[in-house]
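So this first bit is one chain, no partners, the form predicted on its own, shown in structure tokens.
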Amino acid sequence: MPKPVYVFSSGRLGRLANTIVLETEERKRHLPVEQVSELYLFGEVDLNKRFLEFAAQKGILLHFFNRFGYYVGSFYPREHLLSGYLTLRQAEHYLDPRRRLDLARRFVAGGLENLRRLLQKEAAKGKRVEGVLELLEKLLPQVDEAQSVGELMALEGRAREAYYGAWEELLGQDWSLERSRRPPKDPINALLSFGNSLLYTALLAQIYQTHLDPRIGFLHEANYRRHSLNLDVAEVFKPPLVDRLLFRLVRRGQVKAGHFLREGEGVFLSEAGRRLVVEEWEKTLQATYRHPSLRRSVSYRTTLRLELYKLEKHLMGETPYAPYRMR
């Protein structure tokens, strides 16, 4: 089965017959194209139009990150599964204020419910998060009462601010979180921004394997931003996938001072730090659990795809979308 390949070295990407060739100062690495679904490029990599044509022909997405680990964009080949019918249904739902608001409410409700479940697990371990849980209990019913996407975003922002405020209790004073993005001001912000970027790109890769158009989101505006649907779905999966991953990394003492660099006013993951997070992220996506409806083991990467299939059924009027609930 094709899988993502993460490239940290600098060098040149090329094609040799049906093989991707990564040439660095140290070695040449040959990657059979049928084994590659995406390329995550963290190093300074040269490539040419011929290689992009090859990637497009094989349906391989390329995700680019700058030297600080910032996600800067993706090469998203022409959709081979895109359905005109489903694109029209997406556009209809986006343009109809009632139907767009309904879907936006579902994404926000799914995200807040998973925050609540994550904190309930932490409370069971003795963490003092009652205040945030009470706030979430109060905000969740308000999601259904919100009359605009802007109102929903405000609700979600209020919940997240309180949730992030509890990270000092969850992880200790050294990992207290006051959100800052560009640039991240401290190690925990650097970890969270990088983890969220990995989720956004993982979802984009799964959208490519469906009939959905990534440019049309419902909670996030489908304006000049290239992709917004992956940001919508990410709201549901941040707590169970990204946040839990960061909690594990911190609590096991896997992240250390040497995994971060300070440059100017920002703090960034070093190459060793990015390698560590990527390795643990892949383990997270490959981990399996017994799916309650399918009654078989599925991975969390497959779960992302299943979530998109549920969204397709909602758009086609078959089954209302019910967001993934953290177990």
Given for the second form:
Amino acid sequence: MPKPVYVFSSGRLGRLANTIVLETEERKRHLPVEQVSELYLFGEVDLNKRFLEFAAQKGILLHFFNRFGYYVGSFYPREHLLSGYLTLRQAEHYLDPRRRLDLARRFVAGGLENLRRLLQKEAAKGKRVEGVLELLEKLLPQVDEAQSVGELMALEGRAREAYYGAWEELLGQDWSLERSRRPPKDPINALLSFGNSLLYTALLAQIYQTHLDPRIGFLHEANYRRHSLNLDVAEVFKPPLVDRLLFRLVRRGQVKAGHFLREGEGVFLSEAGRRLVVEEWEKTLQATYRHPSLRRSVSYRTTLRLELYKLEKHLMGETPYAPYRMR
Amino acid sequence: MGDGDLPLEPPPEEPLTATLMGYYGVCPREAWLMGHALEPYPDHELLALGRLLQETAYREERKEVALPGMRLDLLEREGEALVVAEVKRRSGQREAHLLQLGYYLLALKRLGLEARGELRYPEERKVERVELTPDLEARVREAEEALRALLKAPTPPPARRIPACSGCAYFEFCFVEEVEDA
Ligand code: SF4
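Since the one above is the form predicted on its own, can you give the form predicted in complex with its partner chain too?
What follows is the whole complex; the chain from before opens it.
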């Protein structure tokens, strides 16, 4: 099974026969190409067109992060799986306002439902989150009544704001969260932004293995230059995968003040901090459980792909999309 | 039957691929999905295995011939008769293999070529001789029509659990669903 490779050091990426060669000051690493699905590039990495052609030919995605660890963008090789049938179905669901709204509602409802489930688990552990839970109970039925994508976004925004307001209760004073994105102004924002970009890119890599077009999202505005379908699906998985991961890191005392650097207005993760999050993230995606309908053991990375299958079946008119439910 | 007696007929409107016919014999849903270019997850081990087998088995005798919608696995001359061989891993889906091979033979017949076939299962050391009997031809023609109609349907036939599912690359796609909490 090919796996993502995370590159923290700086150096040169090249090709030698069927291997990817990563040359850094200290050493030369050879990665057999069939073992690599994606390359995450955090350091200053030089590469040339020949290398990009090689990556494209082998269907390897490249994800670029700047020196602050902010996601810059991905190299998404030309589609190797194309189905005109499915592309038309996807476009049709985007162009028809009724169908688009229906899908957008499903993503928002899925995300809010998982937030609710996550908070219920926290409440069971004795955390005082009744206020947010009540708000979520109130907002959830409104999702089905929202008449536009804009309304849905506003609903989602309200829920998230209240939810983030509860992080102080969940994680303690040091980790109270007031969302700030560009740049993140404190450690928890830096962690959250980084964690979310790992989810966006992991989803993008799974979309590459399907016939879906990542540029056509339903909740997030389709944009011919940017990927948006992965942002839609991410709504559903942020609470169970990213948020829970951050909770674990904070509660186990694994993230420390030393993992963050300050520059100007912004706070970002040091290399050690990024390594820590990436390691936990890989563990999360590789963890397996018994899938209730497949009755087979599947990983959470596969779960992301399964979500896309459900979406494909929705677009094909087979089964309405039911978002993944956190358990 | 001499060459002159072979009734030539125009090829059907759009060539179906013989592979689709093979899938159809196993599972109509699989044929529909493949027919709409919805190939399954490419990393699936079984697919890789199948490809490897096609590339390595009987390498020496192998000749490839391309006809519209199909690429014959192997074509050799044995005296005068053409022999079309189809190599498969397991004989478990023999009926489907028979349909696919019959489809090749019918396609050749439509071009005015008489041929016989062979189903080969190298892993099981089995070779079966296949003739395009009137019975097989009727079954192939029937399947051809049914497949054509199936491919026109706007959605695939629903997934039903059959023995082939457990080894099928579409398994996850077909059977993933969100189960309500118990
Ligand atoms: S998993 Fe079963 S139903 Fe689905 S395509 Fe394969 S054989 Fe057909």
